[in-house]
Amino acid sequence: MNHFTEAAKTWDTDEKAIRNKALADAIKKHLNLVQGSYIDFGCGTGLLSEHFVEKANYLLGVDTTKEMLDAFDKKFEKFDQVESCDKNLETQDFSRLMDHIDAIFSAMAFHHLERPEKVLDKLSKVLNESGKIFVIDLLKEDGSFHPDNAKMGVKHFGFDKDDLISWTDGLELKLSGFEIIFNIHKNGRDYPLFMGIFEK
């Protein structure tokens, strides 16, 4: 069973809501859009998306766990401009009709990817020329953040700036920003979250 299948039932907590509000605020500092088209990659139940839906003329939540997407769909059922998509971008591509996206954001999903650079490439192909990709994840850590890395599908113990720069090799993308935006306190210590900003 996918770890997130069971986790979806109790995913939305006050702690995660506070965190995602902070992450959304960090993203918004780099967006100058009155209205925009967005993709939330690894959207989960939509805790990050809910901070963008009011200014979205289109918002697509992408995840690989049906139960997460069910919760996402229920959360945004009154918004006609919101859709969800069950897609694994490590093995699948977006539709050829998908393009002209203004901003793509992803929080705490890239450490679950075998090859982050491969997914980044696919995301970049649907981005408009002035669009941005925001990747938020753990700064490189010692593997202690998750209680069971194998069970929880962890492929990387976070990343550093050089990792993100290496992802752009051969891509029509550059890393235009890298900053620490939040700290998660657990196990008696802080785990910093970074935000990497990619542009064409």
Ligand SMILES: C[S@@+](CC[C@H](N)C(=O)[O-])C[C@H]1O[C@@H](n2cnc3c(N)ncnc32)[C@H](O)[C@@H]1O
Contents of the next structure:
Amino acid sequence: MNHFTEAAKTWDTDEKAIRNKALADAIKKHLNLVQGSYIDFGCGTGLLSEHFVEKANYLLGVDTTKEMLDAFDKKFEKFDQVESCDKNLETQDFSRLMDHIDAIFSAMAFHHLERPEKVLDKLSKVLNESGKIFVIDLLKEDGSFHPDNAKMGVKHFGFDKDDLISWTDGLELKLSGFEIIFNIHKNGRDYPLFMGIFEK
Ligand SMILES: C[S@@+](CC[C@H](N)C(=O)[O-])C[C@H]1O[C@@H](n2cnc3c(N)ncnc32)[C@H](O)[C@@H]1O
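In place of the form predicted alone, output the structure of the form predicted together with the ligand.
So here's everything in the complex, that chain up top.
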């Protein structure tokens, strides 16, 4: 059992809903799609996906915590174009049928990955030639954001722009944008969230 198995039960809060709306607005500024196909990597209960579902002809939520995916499935049960997938891209691949995704977004999941660049590579392989990958996560921090890093599966204390550039080494991807899009106020201080945009 991982930390998120228990956390899934009480994951959705007003604070996270407000945050994910702001993150979605930041992504949408860089998307010019009437309808599109999307992947939400590390989707959790779907707080970010909620803002894309109406304009999705396909939306896939990927996560490794069954309880998060159960909540995701329940949230979108009325939407035929939405599905979820319990897959760990650090150790598994997408199905060969998966292709031509217009936009992939991910919020607060990459710091849980041992090898972010490997997952980025797999995501890039299912992306349209003109598609974009949006990675949103904590800017490099001192390890104080999570109350218990080991227990909560934290593999990185955030990232900086150079980390994201280094992930693209040898990949058919470039970092085309990097901006601070939100601040989480906690422990009496701000933890900025960045959005990195990757394109082919
Ligand atoms: C901090 S939560 C963020 C959830 C959601 N994006 C949000 O902002 O509400 C991190 C999520 O990443 C998922 N996760 C952790 N490792 C993963 C992996 N290797 N592949 C896919 N998802 C993973 C966890 O199960 C969890 O749902």
